[in-house]
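Take a look at this single chain, the form predicted on its own, given in structure tokens.
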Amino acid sequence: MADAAAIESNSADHVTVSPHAHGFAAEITGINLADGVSDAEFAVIHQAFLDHKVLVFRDQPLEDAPHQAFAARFGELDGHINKSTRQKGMPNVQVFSNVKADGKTTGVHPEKGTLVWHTDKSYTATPSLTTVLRSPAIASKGGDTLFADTARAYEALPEPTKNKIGGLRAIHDWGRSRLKSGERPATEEEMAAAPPVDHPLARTHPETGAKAIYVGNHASHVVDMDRSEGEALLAELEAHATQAQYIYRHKWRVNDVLMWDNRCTMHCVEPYDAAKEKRAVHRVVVKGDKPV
């Protein structure tokens, strides 16, 4: 007869998945990520991730090491191209913060590109599968993260539009993205590490088979289409995918852990008063596969 500890290790009955409206995003309770995740618990989390696309874990006071360890359950970790935001001694952890060493604010939001709709690292050949974010410090007003369900948005497209974009591809370009968001220009080193790539406008999810609109700020223009016409199409698709019925708004609490599926969502951060409010997030990204 199996002992109680063995039975517990093979069970995840204590883990609860509570979906938000329309089934887009869900809150996971009954688990302490700092203690590590058993195979049974991971199976529940992974299925919820595929079903709901955005997962929220409240009251998780993680350090960087267990944060990394949890993200690594989903695959190979991938450091950010912007080396200045990498955590010292732990390059796969990226820190976005407006808090200086003396505790005062910098007065500016770090990485303006996070303030516009995007999907993480789509400017690379193998964009992010998932991003795992935690919040050591939050703004009391503003600073929410908004998510768009680009799979549901694709489903709602008229058939002529689906047919139109079915064979089209867009160039995703780190350098162009920086210019569009008003950030500092990309460096030569960054452009050499991540030259422009092309991805389909309608991406097929490798695990669920569902199609999703695949655009955002990193998308520069459409291949073999007049530049202005292609930019207009990208803007049209983004506007469609970010309508209110496709949005989940995450209101941060201290020690939240938030993760999302970059293959079928876009996200952006709501502005806040960066001179008065202190906000810091730690980010770990898992490498995905080539979009098809």
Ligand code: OGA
Second form
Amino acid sequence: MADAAAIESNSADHVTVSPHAHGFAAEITGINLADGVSDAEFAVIHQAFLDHKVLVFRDQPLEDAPHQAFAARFGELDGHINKSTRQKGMPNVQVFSNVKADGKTTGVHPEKGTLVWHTDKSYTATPSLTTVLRSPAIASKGGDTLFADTARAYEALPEPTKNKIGGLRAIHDWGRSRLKSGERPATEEEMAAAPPVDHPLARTHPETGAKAIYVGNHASHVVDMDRSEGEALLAELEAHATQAQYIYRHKWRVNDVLMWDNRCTMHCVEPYDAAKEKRAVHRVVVKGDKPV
Ligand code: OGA
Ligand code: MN
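If the structure you just shared is the form predicted on its own, then what does the corresponding form predicted in complex with N-oxalylglycine look like?
Below is the whole assembly, all chains and molecules, this chain first.
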């Protein structure tokens, strides 16, 4: 017979899911991620993740190890191509920070590619399922993270556009997206680790079955289409998906944990004054499936 403590730990009644407008993004309360997450709690979080695509947990002063342990509930962790951002001794934790050891700012935003619309690691054969971020330091002005619901945006496309993109694929190229966003060029070793790949322009979510537009900064051009025509189509799809009605704007607080479904969203960081403002995020990424 189950005892009271076992029943208690199997319950997730204390967890609350509060969705934002249009059900895009939700805040989860009643959970302390540092304590670990029970199976019952995880089931609620996982369902909320599928339903709302972006999850916000406030007031979670996490260390890297429990942060990583929480992300690992969602699947296999994935390190980053850019080894310079890896946390010492924890290759699956990356730190994007403009704060130096002496407490002063570097003056530049790390990873400029995060300032433009993208979906994480779409330049790999098995792009990120989710990215779990936490915020030890936030900018007082700017530095919000914007999310676009690319599944709702797909639904709203005119039928002829859905049909047109149905059979099309785009090349996703990390080396090229770095140049586009003004980052240092990828090294030969990095390009060997991340050669260009192609993915469908509209992908089907492996868990919900919903279709979503799959573009962003790493998408360089469309396979078997005139280069400029393909670039124009990618730009048109991105502009459509990032209209105000599909956006959730995350206003950071220190110790937020924020996670998103890269299979049906795009995101970007709003510019801020990287000389004046300190901004740091720690990041753990979970590997996803090959997009279909
Ligand atoms: C990322 C990213 C957004 C941010 O970690 O993939 O795009 O708010 N970061 O720093
Ligand atoms: Mn990103």
